[in-house]
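Single chain ahead, by itself, as structure tokens, in the form predicted alone.
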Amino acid sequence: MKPKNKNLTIDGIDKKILRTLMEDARIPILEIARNVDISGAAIHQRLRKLEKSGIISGSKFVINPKMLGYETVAFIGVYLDKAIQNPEAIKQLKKVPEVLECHYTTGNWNVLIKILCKDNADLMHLLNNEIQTISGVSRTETFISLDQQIDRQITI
């Protein structure tokens, strides 16, 4: 997501606040204030500024899908009959809960999706009965992830 204000500059204090929150979004404001050496009120003001600018777009808990039995991560390149069908195809893909991400791309595919399934049989069912049956989808190309080796946010 692009910041709402492209001209917004962040200083060293903002960067320290962001780094701290990226490590642990549950850290108390007063602890951040002590670490940065400014008041809790100043931290609140800076956080509001960062949220209003779009630099911070929320916080969330990270669920470990393997603990819930989801073992297969796959990336699927989706070919559409016509690019004009993209909005309708995306609307249908949004209805599939296993679709975690969807990217409009350059290159051979029209869109690239990331999905999470219980296992390979679940993936095959999803491909055959949900994704490839979407109107306008001509074919798919699937890549199964064997291991996620890097998982990080942008460096601040």
Contents of the next structure:
2 protein chains.
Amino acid sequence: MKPKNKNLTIDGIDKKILRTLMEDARIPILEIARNVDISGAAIHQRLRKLEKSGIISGSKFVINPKMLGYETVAFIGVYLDKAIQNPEAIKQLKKVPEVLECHYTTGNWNVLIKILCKDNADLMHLLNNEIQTISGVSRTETFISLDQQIDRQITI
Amino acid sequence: MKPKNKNLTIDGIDKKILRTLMEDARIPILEIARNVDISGAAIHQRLRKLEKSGIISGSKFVINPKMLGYETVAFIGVYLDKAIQNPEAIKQLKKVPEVLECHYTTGNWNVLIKILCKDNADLMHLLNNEIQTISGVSRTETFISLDQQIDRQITI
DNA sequence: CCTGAAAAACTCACGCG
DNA sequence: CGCGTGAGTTTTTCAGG
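What would the structure be for the form predicted in complex with another copy of the chain, given that what you showed me was the form predicted alone?
Full complex below, order starting with the chain above.
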């Protein structure tokens, strides 16, 4: 019920550290230290605390898919015909590397997936040969992203 | 038309480097060097090349929103009533920090947004007081993510 | 792509308030 | 407890081959 704060306090310094690293994960800790005016060792201590608390779930290099020829993002609403075998369908979706997100959702569909593919021909191939062929998938509705205007993490 | 490869070749070593850093952006370069068996300096050279080419668009710390009390993800299809003022509506959406993604899409809606909020009450507040009040927004359809099963980047 | 040396950053144990 | 210091280790950077 309550937020998952197990006596976990994030003060202004923690926020500054996190905001900085959320922008650039490879910035030297000592550079952050100079900005927030505490020692590098103290930053390391706080980072260990934040990692242990689970607030930090990792770090990533972000690659630009367009440079690899992936130009098309689409959202696909998927209707499954037997709720009992949903987990199996998800398992199959995981095997399709172009499926970047998959959500069980309320509303019309059973799941909503986000896929990244090279072009419309690739999208059609994925739909016909990878998605529609999965056992349990009865119907799909596709929404192609023409342009992504916002892409960010939550503000802390 | 063609992929954006300006005489850009990514060999197996580049892929190994990228795959490693996509998993953990703060791993020491020298540790990668030991795995792929070339010198640290060579890895740095390749990374500079990859950054200059635009394949690497940055690095991020990933934070776990649940630990901050953000438990609810929802997708909202937004109908805009005057295409001419779409950019203004997008501008307003950018001001709502809970809006993490925003895509112009084909299909029923003009835009599809992904939002992250604390709970259903927060979601309702955002819909009524932040989204629906934006000039140009005529109607919305909300799909709550009950559970996210897949969340990843493209495979390289 | 490598070497090798200098600079910088990280780690760790200890002591302070 | 969280913070700082300083020594020792590791990584990053840079020049030259």
